[in-house]
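Given next, in structure tokens, is a single chain: the form predicted alone.
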Amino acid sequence: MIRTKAEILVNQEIAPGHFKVVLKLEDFSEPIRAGQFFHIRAGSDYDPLLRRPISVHRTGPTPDIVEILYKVVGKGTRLMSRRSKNTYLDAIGPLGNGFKVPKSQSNFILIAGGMGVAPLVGLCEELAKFRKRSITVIIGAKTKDCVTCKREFKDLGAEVIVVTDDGSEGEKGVSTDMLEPALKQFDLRKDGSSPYTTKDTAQITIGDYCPEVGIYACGPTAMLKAVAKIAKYHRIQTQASLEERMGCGIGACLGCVVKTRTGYKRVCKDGPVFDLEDLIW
């Protein structure tokens, strides 16, 4: 973690009030993994005063090119977008812990909702290094308009599905709605048989399943909520990425502390990632 001067190279509106903006950090080697995040001054002083997180969407050519997705929400991120290039941002990071991927998984499915597609770029980047994986990518969004980084999951090779809240585009519906009907496409008992043909589910136990399929989601608290309760029934390991408002981003004003089964964890600096199955909600 270090704090440095972001020179702005790009920032663009790819949707509407959904920007990308290209960040070249001065003075930065650090390794950067997927769902970490910088905490940013928006503006060119002190108003707003709080920094604003935002998730790394995928890393340049070199350490110290980063790219970032944010919406305008408020004040803060109404400064970035009106912010020109070659102009500096403030910058803390690369902060928090990052997706974790078991070697033993070969099958993904990346799940988003609204803004929740930022990090998972990043990690459908790592994944694609890899050979003999599939990967599912599931982007939620309110409308047509707001569907956002398609392309890139496509041409990263993977399957996009589509759901957006007024069927626009894709279907209609959230992005939950897709979850099962993915899920479907794998054996998810070690001996080949699926939970969605037997008639008593509720004895198979946790060593009857497949340790090869995995979710990996980011989106709003309801959405999480509804992934993990899937993810439990057919006890799948499901890592996901929390939006938390944020003090200080480096763990000391805990401001964003959520309840896990082991205590209360800050999510800027126990997370942003978390398992999914250790959170109570």
Ligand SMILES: Cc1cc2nc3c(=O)[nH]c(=O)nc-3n(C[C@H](O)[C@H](O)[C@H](O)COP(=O)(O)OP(=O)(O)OC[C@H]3O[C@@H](n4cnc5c(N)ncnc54)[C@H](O)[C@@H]3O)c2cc1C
Given for the second form:
Amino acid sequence: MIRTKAEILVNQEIAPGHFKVVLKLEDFSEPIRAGQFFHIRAGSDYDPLLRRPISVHRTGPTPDIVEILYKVVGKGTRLMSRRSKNTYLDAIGPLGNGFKVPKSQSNFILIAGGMGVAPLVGLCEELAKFRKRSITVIIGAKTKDCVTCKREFKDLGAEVIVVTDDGSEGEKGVSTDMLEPALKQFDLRKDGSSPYTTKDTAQITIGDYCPEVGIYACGPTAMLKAVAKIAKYHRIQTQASLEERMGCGIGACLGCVVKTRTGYKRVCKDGPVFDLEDLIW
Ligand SMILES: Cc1cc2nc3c(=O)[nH]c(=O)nc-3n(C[C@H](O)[C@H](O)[C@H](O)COP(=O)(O)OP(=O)(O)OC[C@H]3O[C@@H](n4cnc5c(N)ncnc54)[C@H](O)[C@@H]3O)c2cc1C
Ligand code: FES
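The form predicted together with this ligand, contrasted with the form predicted alone above:
To see the whole picture, the full complex is given below, headed by that same chain.
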């Protein structure tokens, strides 16, 4: 983790209120794992005082090039959106743990709500390179205009399912509505019975006979709670990146703690990625 000057090479609005930024980090050669983030000073001075956490969206082609993707929601992100090319952001990172994909997994479901897509593209790139058997990505967005990264996921060979609140693209609903249907592809029982139609579903679940499936989630808390419920029912290992508000970003202020089965944990330092079954909501 280092503090670095990050030159803005590109700051482009790719959808209304959604910006993709390409940064060149000065003297930077640290490895970055999908799911890690940078803590960024949004303005050119100390207003706003607190940095804003933004996930690494993609890396490369050299270690000092990092892409981020953000949505304008308030003062900090609005200021960032107005920063022009060839100016510098003050960034600390890479921070946090990132996703850790177990060797046993080879089929993946990535599920995103809103800007949760940002870190999942980097994860999908890693999975596509090293592990892929199947990758299904569920993108949930408010409207068609807010659907981003579909092309990136498809280019990586993933099957993409889009869900919008108003049905203006893909299915109408929320991303978690599509999680159970997406899991059906792993229902491999030979007798044709399905955990979705039989009464003994509590006895045998997808996770029991298809342990190589992993779910990776990023999005608002309500979405993650719904994912946790489905994942628990099917006993499928699930990791989620949490979008907690942050102060210091480096584990010092305890402003970002969440309750887990092994005590309180700092999202910035111990996360932002957690096994969903460890979280106590
Ligand atoms: C580890 C991590 C990674 C993140 N990665 C991304 C990313 O890749 N792209 C992206 O667009 N956003 C990301 N976020 C969220 C981003 O940090 C906030 O949107 C940003 O800090 C808002 O700053 P602001 O000054 O624009 O808004 P503020 O003026 O601070 O807040 C505006 C509104 O947004 C809400 N808000 C602010 N911060 C958060 C938050 N962390 N979670 C939920 N609601 C919030 C506030 O409650 C308020 O309603 C990430 C958050 C975390 C913790
Ligand atoms: S933001 Fe300070 S401990 Fe996490």
